[in-house]
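Have a look below at one chain only, the form predicted alone, in structure tokens format.
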Amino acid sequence: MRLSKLTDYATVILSVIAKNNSCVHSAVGMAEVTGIAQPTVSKVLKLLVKAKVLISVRGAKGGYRLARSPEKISVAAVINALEGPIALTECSASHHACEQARGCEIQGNWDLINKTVHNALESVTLADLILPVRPPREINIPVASLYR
């Protein structure tokens, strides 16, 4: 599974409008501070609006803020709103879309792959994003356990 540059910068739209949510948000202003075109900000704003994940306000102040709190935005709302639904294999869209489902004898267990994945990314939310890195913990393995 690959992400789109659109949902990548998604993500990165969002983790800043989600580090101040209190404010609302204009494209230009996200182009300066994201350094992302203004034309590719106006159009991932335009689908997050679209997908309920983001409401615009109207007005000489208007712009963009986020339709729930942080906590309640997942990563998987975010990939849906960009790249559509999460699917790894195409029976996993639809079963129609393969030649071969008809005969298919592992078709269930990749629904369950992709369920399980799409379960992991809903349980990410934007606030798990925006938390700051951790740096990783050192792993100790006693060399002997490497010659078995």
Contents of the next structure:
2 protein chains.
Amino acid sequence: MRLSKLTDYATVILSVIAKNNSCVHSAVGMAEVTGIAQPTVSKVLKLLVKAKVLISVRGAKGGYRLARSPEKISVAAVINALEGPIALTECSASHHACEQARGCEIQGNWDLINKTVHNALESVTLADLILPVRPPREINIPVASLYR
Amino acid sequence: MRLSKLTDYATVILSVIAKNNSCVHSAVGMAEVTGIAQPTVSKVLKLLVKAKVLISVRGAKGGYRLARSPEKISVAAVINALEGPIALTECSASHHACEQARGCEIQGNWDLINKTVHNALESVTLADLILPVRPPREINIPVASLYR
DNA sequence: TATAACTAGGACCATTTTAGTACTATTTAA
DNA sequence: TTAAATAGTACTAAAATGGTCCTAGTTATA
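Compare with the form predicted alone: the form predicted together with the DNA:
Starting with the chain above, the whole complex follows.
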């Protein structure tokens, strides 16, 4: 139940970009600011472009900038970019067990848990991350609504 | 962002036990029912005992039973038993970066995200898992309350 | 038009983590 | 006394992860 280091790096890098999204940021520059090794920074940036979280500008004076405003980039989107879809379980039981039970009985409930977690991560954006600790607005997650 | 297989097994095994908690269940028996290899089942059961989710009875006719009612065993507790504390990030930036920024600025916000996710997983219990898909009651997670 | 400053996209390897197994000791009902 | 259980630890193989490097393509500008 831990995010990968690359995802962690991504949030740091994105935070820096989000604070000044008017100009583009190069991988080398980001490496200097964050202290993360340049090849690793590049790897993260490329993945974020692939997931359409960032937009890249090639050539001299090129670099990266956010694909949309920080308010519209959720933590869930960042995790998705680096680690793929948020799915806590593959299949909640071995195939053999599933056969015995004629279809895994708790798998449906796991889907609901996934949704709950996903919703929680969707509700936090890059804009929230770069603010001093305190949420910008009241958020309610009516869990039961996820089941409808 | 995925649970380990062992955690997955744990939920399956616990579901079986929860459905009939009046008698104890042996590791061999659980292996047969779930289709998971017996040594692996034992490993999972031992970890669950260590985390006080299960209680073991040693000796012949021994086995395992829940340490408390299914309603009081949260998914968060199960994850905690198998994988340790739910902590999405170690430190949101490299030490070097943290020094530059005089203390990582987004770490505090990550703590809040952790709480949000933890809260979501705490709100689902073993009792919910074994019910046919549909929540037993309305749950609201006022996210902002986490910040107080 | 040449060059330097950029990103794109793989491929690669070392390290760590995970899964799964095995072994020995201990406990207890019959 | 024996058989059926759990406790605890150690070990190995496989998979995932982190990190690096290389080559190709793009573009501003001198």
